[in-house]
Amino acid sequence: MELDDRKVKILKAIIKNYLETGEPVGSRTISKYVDLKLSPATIRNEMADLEELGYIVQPHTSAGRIPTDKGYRFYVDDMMATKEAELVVKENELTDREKELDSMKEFLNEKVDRVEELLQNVAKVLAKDTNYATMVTTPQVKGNRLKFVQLSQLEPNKILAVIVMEGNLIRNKVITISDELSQENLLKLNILLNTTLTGLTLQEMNLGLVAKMENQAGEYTKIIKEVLDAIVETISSADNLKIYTSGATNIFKYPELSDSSKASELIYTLEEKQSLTDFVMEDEEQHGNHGIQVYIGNETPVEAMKDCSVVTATYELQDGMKGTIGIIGPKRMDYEKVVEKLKTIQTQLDDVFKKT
């Protein structure tokens, strides 16, 4: 059985009403929608079909219907497709959008001196504006490549290795040597390291390449090994994902999430963050683009969030560094508002970071 226009209208009406009230929706409520012009009896028949198709469910015998995960998915996909197709924006809507962008830009520019403080404040602002829980991750680099290595003499028996990765991630490492290096040999080591390793990822620095370098370095093999260790440390520190969360207590505003056991599990997940880290990494691997992703109910891989919806967006720095912004709320969240908020903050983070 296909969803014809009438069923689609009724399904959307049920979902919109439930998003607003949180109460099961009956046929009489739907019949009051002017554009439908259908009797309660006709609507009941259509609702029975929608239930059979799995888009809505009747939680109690005498109650109205509420959307299922499948119903929400249809609603969200339809909303996202409609927004993509909107080529003309009303003048007043554009003005409101520009005002919000300018306001957010001003806020971000004030905080851009400290990235961690900036991201923490983004999480707080989103939680306040949406009344949901939020998360923002620090930017990460996937397949990070080496830009260059610079060895220089600090003291007769100490060398400073400056390692610069894409995204201008820098690590300094002091290497102790037994004998003083001449400027000529120091230059040769710099040339060896940069001609061999520049532009490579850690995965591309294989054992064969390392063995070849160590062979060419001769008596300075120890220095090559220490520089390679520092490169590994630099990439590992870049991969140490941090997640800032805010608004965890907002979940108590929604009866379907405020059950003591469910709420405690969700709050623990937001505080403990390991499950969020796994989720973000999986999200990045599957959807490493710049779009908006919506996870509804069981689509969310985090067990404590099976009664929630999670909407994520990616912000991007230069040199391929990316981070994730996420909003966590009930399945009856205001998807349209959430998507607009994420697009606004995504645009401004992109703008701010690309200018720094």
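These numbers were taken from a predicted model, which means no experiment stands behind them. Positions refer to the first chain, counted from 1. Heads up, when I say rigid core I mean the largest set of C-alphas that superpose within 1.5 Å between the two forms. What changes on going to the form predicted in complex with the DNA:
- The Cα position of residue 206 differs by 2 Å or more between the two forms after fitting on the rigid core.
- Remark: with the core as the superposition reference, the CA shift of residue 77 between the two forms stays below 2 Å.
- Fitting the two forms on the rigid core leaves the C-alpha of residue 157 displaced by at least 2 angstroms between the two forms.
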Second form
There are 2 protein chains.
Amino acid sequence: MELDDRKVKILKAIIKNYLETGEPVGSRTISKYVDLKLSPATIRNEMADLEELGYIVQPHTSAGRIPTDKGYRFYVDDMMATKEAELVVKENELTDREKELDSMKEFLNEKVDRVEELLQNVAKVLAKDTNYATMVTTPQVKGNRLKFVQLSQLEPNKILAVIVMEGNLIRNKVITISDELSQENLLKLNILLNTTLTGLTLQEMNLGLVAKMENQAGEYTKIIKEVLDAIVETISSADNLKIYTSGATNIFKYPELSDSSKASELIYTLEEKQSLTDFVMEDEEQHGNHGIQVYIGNETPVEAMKDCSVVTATYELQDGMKGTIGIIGPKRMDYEKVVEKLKTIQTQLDDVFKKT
Amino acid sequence: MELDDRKVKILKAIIKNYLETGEPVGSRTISKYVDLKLSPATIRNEMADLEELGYIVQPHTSAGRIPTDKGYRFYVDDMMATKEAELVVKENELTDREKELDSMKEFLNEKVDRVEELLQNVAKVLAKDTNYATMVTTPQVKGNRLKFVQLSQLEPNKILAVIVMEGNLIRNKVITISDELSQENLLKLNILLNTTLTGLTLQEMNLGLVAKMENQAGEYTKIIKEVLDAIVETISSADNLKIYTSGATNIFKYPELSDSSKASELIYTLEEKQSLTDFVMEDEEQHGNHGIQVYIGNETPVEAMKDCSVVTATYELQDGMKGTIGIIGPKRMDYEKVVEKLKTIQTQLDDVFKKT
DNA sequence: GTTAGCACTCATTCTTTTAGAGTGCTAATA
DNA sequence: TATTAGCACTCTAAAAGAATGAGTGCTAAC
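Follow the form predicted on its own with the form predicted in complex with the DNA, if you could.
Expanding to the full complex; the earlier chain stays at the top.
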């Protein structure tokens, strides 16, 4: 059997209606809902076919149909394709979107200083806006270059290292050293570090270089080593990835997710963040079209989210630093709106970061 | 009517049993539970009295009794009084506690570098340990002194200010300036700032001083102003108070809190943090005995927590920087254990911070 | 190929029944 | 006089039963 034109129309109608109501949809509903002028009985036949094809199921014998993951997948793929086509046409219709964009930009600009605060705000706003849960990662430094290091004396045996990367990513690290260090030597160390390391990526700080530096440092080999370790630890991406979540409690708005055990598991996942990290890692490998990716139900790599859908977008700073924004909602989320929002934010962030 | 000795015994037994089971407790249960050798009938009479006195209620006519807030309050007050007395006696029985303390200290020491990470861990461990939700605030700088400021050029019109307070509290702030600044002038500014401000509290950086500085800065008045604003903003306590929460999903372990709407509200409060801030602010005024404070039900200043109890403890760093640790659970939480744990952590943190 | 009609299924809701826990009161007991 | 045994009574929670209605699948007619 084939998915002919009429079946597609009916399938889309079923899914659309289900997205709106969250209730299984019956043949009568569809016969009114769609412009095909068909009787419920005919729709029923088509529905039986669609069920056989695996796009929809009945929760129980005497209920209407709801989409399967395969059904959602079809719907989303179709939507993404249409969107692409539309975009080419609608170039001039951008005013609405631009307005929204501007109002958001204003908000975002308030706090550009602190990337992290900004991202936290993105998560918050997006959650409030969509009524889903959100996550935003800090940008991943991959091949990002060191701008400078600044060592300062904190206490006799403690040094504060301020590490600044391209893109103004700043990290502090307190290093406890075994031997004391004079002010003068600290200065020397500072210069040595900066002349040697400035402009390098983590990958380029290889063994030879380190050996050379340790050589030059003379009696301070040990300290250099500690400082270098700190730098590596600090800028190595694993340790660097922070995830901000927001709107976890939005899931209570969707009955299919809000029973105690599911909600608990899901919120725990959002709070605990470890599995989100895994998710983001895997996600990175995927991203193709527009950097927007949709995971439906079991497609997510995280067990706790198998009743959810997740839509992710990558954003990019200058210097190729990439981060991920994700929206977590029920499978019947408003994919269209979500994708739209994500695209807006994407443009938005690109703008903010590129301009600054 | 008076609370005679026997009534107290029975009341305590009721509450203790209720803490364990979470079920209304009946006369038969108590007649076995307590060593009074009284028949259920007698207990019933006493219970009727206790109800009249407002310490317990029946959820419905044919159920056992559960404690009222007043009942809990009595229980907790009594417990705290007893604990105090015990402490004097048990000086030598500390080994057990000390062991626990040591194992925790080891863990805590791993990451002393980053106070914030440490505190986040405290929240996490405590939540896992107690099965309640927890919150931990960053220490409040009150009359804390500036150790030094370090300005570095980030980009032509951007300066990175690293602000270090006594107790090694570090803050970064990116300042966007309107006019460019030469390397040399940056150095001058650095020196000016440090000679003038080092060792001062926020309160001491008053108007006269600022005026004087601005005077000395000559044409850089504007920049000085911006830097100062940044410093003030950065170390002023309102902006500084961060709250880490953990174990929010633990509340699902207690049926009386885990129905959808209550859970949602509570978790939202924990995620959103604004009302927690208010809580902590109010809490600060209270703290008397041992810095441990118990809020039962409506005693909490936060509406969303009126079905919970909250136990808070203050911890103290050197230099009088104080923070708060809170445990949020159902009213029938194990107060004894919670207080014990908090005291351990208190000692613990004191230790870690004083030694470093 | 489409549709009207009808018997059938099954979740949901409401009602009824039952079981059991626990009480309050009264009268007997020590 | 304080305690206790006994019993009728209350009320919840769980189980069982009945009614409702949405929606289906199938058959036969159009």
